[in-house]
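Quick heads-up: it's one chain on its own, the form predicted together with the partner chain, in structure tokens.
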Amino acid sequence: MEIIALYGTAFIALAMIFGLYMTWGVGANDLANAMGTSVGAGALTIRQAIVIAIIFEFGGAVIAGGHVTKTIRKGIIDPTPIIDQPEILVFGMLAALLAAGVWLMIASTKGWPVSTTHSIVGAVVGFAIVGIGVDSVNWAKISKIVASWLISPLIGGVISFGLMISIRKLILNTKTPLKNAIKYSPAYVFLVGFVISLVTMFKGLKHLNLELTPLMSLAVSLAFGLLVAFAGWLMVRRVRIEEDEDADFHFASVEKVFTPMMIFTACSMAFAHGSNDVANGIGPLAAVVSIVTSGGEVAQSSELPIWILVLGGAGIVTGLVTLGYRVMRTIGKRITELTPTRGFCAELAAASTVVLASRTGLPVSTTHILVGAVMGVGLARGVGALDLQVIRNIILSWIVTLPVGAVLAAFFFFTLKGIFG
């Protein structure tokens, strides 16, 4: 308790450069490779794509990022047999965030496909092994997170082949391509809004305050879905047509009409990104903040401050502007095999699916599903190539990032001990 009291705001301010120094992280990089889809198909510029990801990623983490942060501060470990030493708790979070984010560092620049998400749990629960016990890992949630890194993928690539088929069955086979694409483009605008919200407020958001019955929240996604149509429609009535476009690549300009589109797919996918990864960053964080203004209380009752979400989506932003956007460039011209109608399925697939899993309280990795995501166009002779190499890698990635994000956190655990106990 003493340790506590005497280094309190010390240790707010480590968590507070630790958390920025991840989330930072989380921007220059995952962040980028969510948006850079859109840069890709020609949808957005990278300025563009900046903006869309500034105010969505805030959203997404302030509206939609409690419950992730939630399993990250307290749903992995638990923390009772420590609470009468609530510093260990918070060594281990510093340490936990500082290996994560060291591991991501080393990771960017050798090129490996590692995830946040997997980095920050392996960590946490690395800490936990060695500062608590084994038995305080809440074995069966790891095993339901892992789980979810497998399955949510697989969901990832089955909604996006089901889009593919939906848009070729009811627009590129028809007799008329063109005019299919512009009457139905607003339905599947519609459904980016519908299904984003539906899933946010879904049984309300207790939070913000706003609570809502189920058939409420039905109302509001429905009305929300609406708007959301409504503008797309308007985009679409924009897009000029040339008679003539067509007649080297027959589909142009139904791809044309897609393009507009990818903008709402790309607000999506930052608001997901918000939504899930801000989390990985800030969870860490929560506990600490929570630990010490308590007086060192590790079981944590207080709900989580709004100034940490936003601290989070601050640190994701910045990592954003400084570095993603050199990530963003590179990915636009790498990616340009997705087209607009290929990138539309993607990713409102994955960004239905990372909502989803934010909305259980899943840490998932948003580029792990939009990886399947793609792979579900892929499957459905939606696109030309797919490297399969790149989900070895993935797998690969897992494997070693777990074990080596709990060694790394391991090692800071017992240096912060030993600097501050």
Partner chain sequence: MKTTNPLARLLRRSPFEPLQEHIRLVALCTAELPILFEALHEGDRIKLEEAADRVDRLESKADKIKNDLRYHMPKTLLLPVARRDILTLISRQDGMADTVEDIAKLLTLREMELPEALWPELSVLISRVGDTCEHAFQAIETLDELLEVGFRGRYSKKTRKRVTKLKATEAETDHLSAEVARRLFSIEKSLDPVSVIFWNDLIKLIAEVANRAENVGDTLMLFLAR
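Residue numbers count along the first chain shown, from 1. Predicted, not measured: the structure shown is a model, and the values here were computed from it. Basically, rigid core = biggest C-alpha set you can superpose within 1.5 Å across the two forms. First, how it differs from the form predicted on its own.
For Q85, the Cα coordinates differ by under 2 angstroms between the two forms after the core has been superposed. Here A53 does not count as shifted, since its C-alpha moves by less than 2 Å between the two forms after the core is aligned. Once the cores line up, the CA of W233 ends up less than 2 angstroms apart between the two forms.
What does the same protein look like in the form predicted on its own, given that the last one was the form predicted together with the partner chain?
So it's only the chain below, everything else dropped.
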């Protein structure tokens, strides 16, 4: 308790710095993955993707980012053995933030699309093992999270595969693909608005004290989906079609129709990412603030200040702007060849999976989901459409991330303990 009273201000300052650093890494790596699909499909320039991310990533973090934060904070370790030594937990959370931030900086510099969720979970587990004990880790919870890392890309891949097959049957493999693309485009855009809105309305606004009944949530989501569909219809009508283009590429006009539609999926992907992955950086930060402001009490639950969500959103956006282009190239260009129709399916599937996961409080990896969704789109054209060597390297980077985060966190924990203890 004395250490908390003596260095409390310094701990909060370090938590803010390390939290900003960690969320910077989230933006440079994970958000870059999320936006890389739109850039790789040629629907958005890097500058346009950054502008969309600034608005919707920040919005997702602040509006719907509170629910999953509690899972990262409370579910992974049991702090009961150190209830009389709250400074141990403070050292551990600071070490976890710094360890994850360092690894993400290295990976982003190299252009490796690693999992920020892997990074922070591995770091928290690494600190807990050396700082509290092996038994303090909730291994059942860890196993569920590991299962989600396997299940989430599968779900993303299945959804994107199904969407791609529907586009082929309803549009591409018909006698009038352009006419059908214009006809069905509002329905696909409606799905984007409806899915994001529905799940956010159901569970995503509790920390804003905005409670809606299921019927009210459904009505709001339907209205929002129709509004988005109308906006998409207006944008599609403005697309200039040149019939000569189809002489070289039969579906060039169809791809032009889907290009403006990818703006909506990019927005939803950024919002979905902000709602889920902001927890990776601000969860440990919230824990430190709670312990210090309560005078050393290791509470099981506490209010999440809005300024922490704002800080997390700002860090993520800054990371994308400064270094995100490197990872963006990997996810958008190298797994499979993307066009606007394929990119649309991948992003809609990934956004749906991420937001559903964030509403259930399960800290899934956006990287895993998006890679799974892009693979699903590629599989719709056959295994030969995928670059299996690139996929293998990506999976290897996922495997390495968790133990690296754990080792770095253990090192930083002993360093901080030596400085302040």
